[in-house]
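Taking the form predicted alone, here's one chain by itself in structure tokens.
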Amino acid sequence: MAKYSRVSGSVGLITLQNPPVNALSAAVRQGIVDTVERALSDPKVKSVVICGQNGIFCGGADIKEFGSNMSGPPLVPMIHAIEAANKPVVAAIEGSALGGGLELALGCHYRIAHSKARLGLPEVTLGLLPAAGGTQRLPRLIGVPAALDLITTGRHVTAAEALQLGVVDQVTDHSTVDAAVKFAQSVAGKPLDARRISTYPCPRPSDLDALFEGVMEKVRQSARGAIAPVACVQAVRAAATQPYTQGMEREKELMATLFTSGQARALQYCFFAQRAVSRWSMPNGARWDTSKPRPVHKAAVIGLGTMGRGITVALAQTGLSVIAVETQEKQLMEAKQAVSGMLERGAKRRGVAPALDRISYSRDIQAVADVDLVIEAVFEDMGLKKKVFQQLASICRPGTFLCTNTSALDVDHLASQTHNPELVVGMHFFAPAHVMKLLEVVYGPRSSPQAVATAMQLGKKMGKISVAVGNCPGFVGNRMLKPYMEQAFFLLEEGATPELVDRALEEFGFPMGVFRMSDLSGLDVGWRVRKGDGLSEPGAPSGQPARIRQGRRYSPLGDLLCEQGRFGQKTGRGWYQYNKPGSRVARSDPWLHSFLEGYRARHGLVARRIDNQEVLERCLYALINEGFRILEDGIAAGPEDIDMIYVFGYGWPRHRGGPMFYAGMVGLGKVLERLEHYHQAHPDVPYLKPCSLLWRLVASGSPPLHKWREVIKKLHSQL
């Protein structure tokens, strides 16, 4: 799908048809074939120039065809037959030139850009590489730094940015098809020896040894066990020091081996999932593409903490009109000064004028009298958000939606403060909330599907990942980080150390581990959490052993350092000690070791070795068995879902797949084993008896996660 025409007397036109993106499938790399020997046959045409349909040029490889066998013309000899045309080929690059799109623009002699185009090479992102010549071609035109800064991180450049590195030749804000027709018949006959990247030499800089060095700890550091990023080094070495030949035949090897791992899979299907998750279905068969969202112009936020303030930057940076509400005055000067701030710094980024005329300031709850949607973010007390949406219901006008960011509470008894319980959903930012990627829309069984559209139309305006969930405690991230924090503890008391439980979860591919996020977030948040179940009572409640609360182990640990006023990093002191409150360099405590020791001293627990194998197993088998019952509970739609608020809400590894489709890659029945395994050491603790789903998975030959959802609708039929 190239269509051929014959512009301006003597230039050849290639026009790439495949939308959206004009994606590289086979039908568009046989019609390119087919219009270039067509182009250089013609004794009329002296140029060629190549562009995309519909003001994008490419947006690199047909996705779709990694899972089937690859058909049609291969893209490197496509490509190299481009670049050895004996008439000039110029890329008039609109929209997009991303993947094999900039790969196929490299093969052209020339290159133009609208000023509003982006380009890139972002295939580390999918677990790959630029497989067509894009790891020897880019470091012989732009350099070795240059080269590995884009394809190592897999960034999009701006139009500007790309003239400046040299990717491109010229940059237009008209026409780039006519600016591209007018340059390729003022270079028509010229010599084109000069224009073969491939034939360049490239930079070497002096210190290449230390430069690769350099980048491979950095690339090693920040990749947390992801193999691609550290496979495009290699590429990129091989362009510098091999002949042009050679780099080709490594990137084929490293693309090869890349092309087969489960680290691919996993990346790609993180990308469909994506995709998928914003098609939402509630279980009264509401569906995405039959609710219709209606459109909020104003916004209220109420309650500006931490979370509030985020909030509001992320509605006014969408372009919402947000009234923001605090009761307080000390607090309300220091929010206007904190979110005028973020908003700055946010355009500065962005290279645009910050929204600071589109948030008024009030103390008075009345203000949001007129608006279409307020979002709720007072401290997370149920007593105090019942009074507030009781305010609300007697405030604003009939129609208006009401959401709440309470991250574990009842949006049901929320709404049932409401005259209109249909109008209330949870929206469960995730902190900082203008930077984090995650929504969790939470649905009562009274949300009406509109409320439900809109809260997710909304977050996809703000650049969020909107997840739809079901309301029960925790909804579906916390509820699955309450066992795999509680499995960390009991580790400790077993044997284990702070910093072997984090290391062990960092080198998995976590960002941070539990204790080091505890640390981060403050002790004192789980703390009040457990206190409002009932969990945190001074000795033991009832007569009860310390280590047994409401009939199940509980550890007192994470209550006991907050008695001593430790609580993270804000203090100073919390599972690791900091020179200061405040500071975030963790180390080790030799207090806390102690401690540690005296505790189980004082419960005749005796301490045993625990290696990497056994966390990774407690804490993320636990994890993902609460995921299973979060499934046949009906809570979350498929395993997409959950995968997805854990790689965007909770740092799971991307090169993972998210915890679901972890435990599929692992094995459903070794998961099981584990679990059986674990639940017969720790009878008192009911969560790591593997859940009837899981059961039946396997029962069913534990089949491929994109059928589970035909597992869970017979679990459910028979319920």
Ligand SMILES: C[C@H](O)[C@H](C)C(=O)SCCNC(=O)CCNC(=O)[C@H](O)C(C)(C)COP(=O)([O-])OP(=O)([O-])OC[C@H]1O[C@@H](n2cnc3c(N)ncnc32)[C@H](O)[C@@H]1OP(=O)([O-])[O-]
Contents of the next structure:
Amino acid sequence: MAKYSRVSGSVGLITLQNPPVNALSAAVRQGIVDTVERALSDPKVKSVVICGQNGIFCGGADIKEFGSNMSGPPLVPMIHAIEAANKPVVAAIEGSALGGGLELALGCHYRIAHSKARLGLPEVTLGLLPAAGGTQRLPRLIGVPAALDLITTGRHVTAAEALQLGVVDQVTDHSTVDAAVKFAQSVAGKPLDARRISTYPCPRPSDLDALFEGVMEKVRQSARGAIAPVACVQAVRAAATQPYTQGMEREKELMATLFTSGQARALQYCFFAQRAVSRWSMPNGARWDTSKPRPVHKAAVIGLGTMGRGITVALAQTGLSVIAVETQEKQLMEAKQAVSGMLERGAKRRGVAPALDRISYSRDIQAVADVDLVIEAVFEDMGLKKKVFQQLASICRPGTFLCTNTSALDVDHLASQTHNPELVVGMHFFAPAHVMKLLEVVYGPRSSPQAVATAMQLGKKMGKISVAVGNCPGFVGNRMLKPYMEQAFFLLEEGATPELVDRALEEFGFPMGVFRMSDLSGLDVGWRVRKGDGLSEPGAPSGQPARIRQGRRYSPLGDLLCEQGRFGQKTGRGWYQYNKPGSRVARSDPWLHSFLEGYRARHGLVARRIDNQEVLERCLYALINEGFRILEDGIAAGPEDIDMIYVFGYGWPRHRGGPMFYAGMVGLGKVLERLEHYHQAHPDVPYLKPCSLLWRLVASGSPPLHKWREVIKKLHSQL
Ligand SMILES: C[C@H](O)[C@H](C)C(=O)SCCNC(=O)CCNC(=O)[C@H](O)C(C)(C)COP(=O)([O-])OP(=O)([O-])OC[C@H]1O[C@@H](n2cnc3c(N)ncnc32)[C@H](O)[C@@H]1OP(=O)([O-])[O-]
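Could you give the coordinates for the form predicted together with this ligand, as opposed to the form predicted alone above?
Up next: the whole complex, starting with the chain shown before.
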């Protein structure tokens, strides 16, 4: 919908009306066509202003319409009509002008933005490209390199940067509509030919081919198999090499290749899933809209190791006052320095003052007596954490929320160390905690909805994608990682190499394969967990490490490397070799290959040829199968929760939607059939045994993902 009014006597004011972001739905597009026609035919109107209701210009095309048959007037001719108008049209940009919203503004003759506005063409993040003239008008307005940057990254720019780039003509700190109306009056009657961007020649950088080859190479590398960024470069190239009309044809052609692609569906699924996970629910019926968070003004962090420091920075950057506690003097001094450095670098990047004064440091845990919420981040040892929770329970004032950053330990067991287990939840950050977007908020059976609501709200305040999950070993992310890693180890036993497994996973889109990731995070981390699970000790009478533990197949490969001090990057040797401890460039290690051959010979294993498909099916389907068990157990409320955890915390390629979305794309029947196939081949690997929820979904015709919750609900009601 678009509202029309005449203001200041001679200005036609068109207001887009489609809350919350005035997306260009069919009704809004029709409204624009009608109101523009009205303004142009109204003799009293000398100029026109287009603005958006509720302080936001336009969030672009209506993404919700993409899944259905698009109706209503198409965008391209609608914008052409505005550009061709014989009266000046001024866009008054407040809040956001994104995607089709910015393309609409680029069709206008002038653009006035509020200083707090954000502008951009983020279509590439939805697996698309700017298909309403953005790839043809923006390069003509701001030049090819700048346009390539905005279109291939999809990043939002501030009004100040937009002015500097030439995207907008004026920036105001006051009412943008008033400024735009005044401006529109000032340009009434002035010639417009020089303001029709599509008629501009596109500046041709002298080294055009070299520029595009360079950008294409960079884009292909960072895209990791995503097709939209490549198409964006091709579309802008058309702007630089062809007349506008042909360029628009090329833009349309390329968009057609993307619009129905699986990647576009995956990325648009992620857009909505990212927002859906904030609408959390718990098996006991507590929900986001019925549980009121309690405000947190003062927080504390206990333990200033790597995670504690990152959490302190993330909290301080929200403007909260933070008490950072570390009992070891040396560790405290190092932490102070590290935290200040992280805050200063972050502030410089964001162009704000560092929140150094928000943090006070102490060696005495008594200092946290008066805070609203505490996050414990001491060493991952249950004994130590229990002691800290007992101390906090006696020190903190009544009602203080006690949160733990444990990545796998039993949150409810820690809650038992206090008198108020309802105030205890897990807040599982991912390293580096001030950078990684994911936060698993872990509720135990006694955690109160208010504790979960407060932790979720604090997560949002820290700019995190917070996902509420139930308490179980490894919660969601690490629990699914176990079968994934286990399969990778088994594949090495059967003939694969770390290079082959990692290459298959990186070609799938992961930034790092499982073995390079293991070398980065340290093989000793997993070793400690396996020891904790009582898995990594006993050897067979033959002296050979047993390959059956706790009644299931087990691969001691990781343990054997750790026993030789091969912890990965930190020791310069792991699954790969590195120039020196701490260096990051992985090189194949002949020692590792002969070690694997020796290991297979000792265990009577015969290496066989393993291809990428088997690597992907075994590693990813085992992980997905555990995802179905997690849904069955009610640990995660829906597939979106699992998918956002893997996209934001474990490097699952966003253009593949997430493990559960991917399973739907592959076909649940196919996933089930392949798991059965591998389980028959490896009956001693329970993680490959298809989960009953998967059977049930396939039996009910493999419903689309958004219908899974109904099947899960029915399953729980029958349990
Ligand atoms: C031809 C053309 O070339 C092409 C093809 C296109 O134009 S493709 C489209 C390109 N546009 C985009 O990529 C911009 C997408 N939106 C955003 O980046 C953000 O929304 C925002 C504008 C910066 C506001 O952020 P926010 O934090 O204040 O609120 P929110 O929670 O994010 O959003 C509030 C609510 O609005 C919904 N929403 C937001 N943008 C939407 C859109 N473009 N279409 C439909 N719904 C949208 C969102 O799902 C949420 O719904 P619900 O969860 O409440 O039910």
